[in-house]
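Single chain ahead, written as structure tokens, the form predicted on its own.
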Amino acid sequence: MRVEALVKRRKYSLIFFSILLVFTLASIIVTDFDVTKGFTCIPKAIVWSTKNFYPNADSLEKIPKILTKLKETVFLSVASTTVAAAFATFFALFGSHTTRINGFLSILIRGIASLFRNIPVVAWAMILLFSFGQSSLTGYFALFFVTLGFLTRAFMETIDETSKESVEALKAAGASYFQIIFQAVIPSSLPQMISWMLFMIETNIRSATLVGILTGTGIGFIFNLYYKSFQYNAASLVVVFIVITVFAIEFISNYVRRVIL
């Protein structure tokens, strides 16, 4: 029986894989993708980025320049996060199996979290940039939908996964809703939502970048702005220091993390 098992499990990953070729070559035929020249022009791109993209002395002096875009980028993420999350909240709480009080409300309001997820973040900006321009604006609320729709959805299954006994006790002794809400609910679910938050955070920093090139604002702008210059040496200084501040977000999300779990 455990014979069988293994081998039917190699031949539906042969399939699997199978497949995958077959996707694989037809995209590359579709594309027109020349696989030789794609992997030849690395060399010359990392000769070309070992003397172009360095930063230099004159790209010092932009420092100031770019550390205050880069704190507009940090603080557009932050707060678009922890709106977001307060919003997720209260949506996780009315859409979860455990604490939902209508069907209906439940399955729409995880439809709705599904939509907000699945849009990208940069499609989001193009939309937005019809109602707002490019402005720090459209870059919030481009980061908001996204970050309300995948917190709130992280919120209902956390709540599932934690709560439930808990919620079960306090409804055998007669609680209400609200006090199984501040009683159960919250209490043992609060690690874990925060846990996904400090995550939205760090994922929000990477994702600013971006839609600071479609909006024209935060630290994005200014990377595009060097870059289009020729401006190398300046563009790779706003690199290195994205990378620093995504390092360091990450460091601290970690031991909060570690603090809380």
The other form holds:
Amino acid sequence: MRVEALVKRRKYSLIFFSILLVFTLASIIVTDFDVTKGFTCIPKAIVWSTKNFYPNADSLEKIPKILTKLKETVFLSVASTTVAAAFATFFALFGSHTTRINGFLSILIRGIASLFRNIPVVAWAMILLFSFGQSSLTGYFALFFVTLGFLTRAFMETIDETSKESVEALKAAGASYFQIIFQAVIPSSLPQMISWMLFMIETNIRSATLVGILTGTGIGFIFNLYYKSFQYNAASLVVVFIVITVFAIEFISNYVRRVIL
Amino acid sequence: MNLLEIKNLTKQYGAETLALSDVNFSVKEGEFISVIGPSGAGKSTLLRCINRMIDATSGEVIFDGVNVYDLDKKELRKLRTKIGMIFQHYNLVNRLTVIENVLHGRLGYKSTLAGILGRYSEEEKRQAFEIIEILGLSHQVYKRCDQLSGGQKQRVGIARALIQNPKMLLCDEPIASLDPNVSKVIMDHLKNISTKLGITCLVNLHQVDVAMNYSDRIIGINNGKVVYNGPPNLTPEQIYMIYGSEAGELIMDLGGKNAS
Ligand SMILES: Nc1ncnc2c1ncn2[C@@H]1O[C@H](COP(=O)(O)OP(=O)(O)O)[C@@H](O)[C@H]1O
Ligand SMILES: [Mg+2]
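For comparison with the form predicted on its own, would you give the structure of this protein in the form predicted together with the partner chain?
What follows is the entire complex, opening with the chain shown before.
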């Protein structure tokens, strides 16, 4: 019985890799991708980077300007994530199997959350460019919608995972809906929800950089500006700051996680 | 006097699963009854149809002279305060302390706001400490429940049910996740509650020997039907009658394994 299962699994993985290989070959042909050139380019790219793409003394003058833009991007991410988290909490309560008040509403919320989450943030930005033009509002709402979708799903799963059983117990003891929410659901799921929110802040700082290129705001904009005007030293400094920020945020959120979990 | 009467209770899940079919029995005040049967027989469904955690498809449940299925939402909350429930997985809020979990048993008696804020009266707290003492958890009062052993968690579960001042306890496999020594402690507590406090106990069990040791009466369920309702000293034939199909399946499983 076990050997059979093993053989079956091996057969499946063989089929899977064959299909993968076919797809890879097909896409190389379709896109006219020169494989050898693709790989031989890598050393050249590295050489170019070491020659041009490093911060020098001149570029240090740009630091105040970079910091202003960086602050803009970080605030944008934090603001969109926290506001989205507040909305997501409500949606998740009405969408989760454990705490929903209406089956239809739950399905509706799940559907919308999935849709929002699955539209990439760049696509959101492009859609919103029509309404808000090149402004931080576009970036804000692009991040907001994706985060709302993602956090609603994550919060719903957290609620179902961590508080299903205690909710049953409190309900059986005659507790009312809001008593159950505040006495069982929130104490059980809040730490994990905060953890998800921190994760989204990290993710959104990365996304905000990218979206900024599109919307002409924040750190993404200034990177694009320097890069396109051949100020590679300044552009590289921007990258350094982005990396430092991402690490710093990750450090902070790991610390917070350790404390609350 | 009958505290609980179950009449023609039927529960259908979806189009196919008939979890309970025409269940009838009654329970006298202070009785200790075990419900046994193979897994999937409908034991959990039966218990939850009594306090309407699951709504039965048809039939009646009369508890303390009231038809449970006639009650509106508010009256149902009131009724549920009179029925404590104990679970296999304890169903505690693990991140809260023992005392906080025990006091949750009072929520059904409180206004929504007082409950949300977790404001309990001195009398309620005094009672909580008393019950915690009886169950031997005095040293754990301010410990978080995720730091407790399984047996301790189940005792918190029992304390939470007791502080409701219930007339009846519904216990859904209270010892299924515990080892035999701890199981004995829990079963002794339940038995004590029944004899000393006169609280009626309806206990789903998987272990026939435990059921025979502790019960005043045993109800055997198989495939959603009551197939036995009588004294706790079961004969092997009666055990086979209750668990019949599971034993049969077990034999078929073994046969199937040998064949392949
Ligand atoms: N929520 C549900 N939806 C559909 N079928 C269910 C559900 N809960 C239980 N059942 C089915 O009802 C039958 C009785 O289940 P249950 O009451 O849990 O049995 P027991 O507690 O005796 O193991 C089983 O066949 C089970 O698969
Ligand atoms: Mg069960």
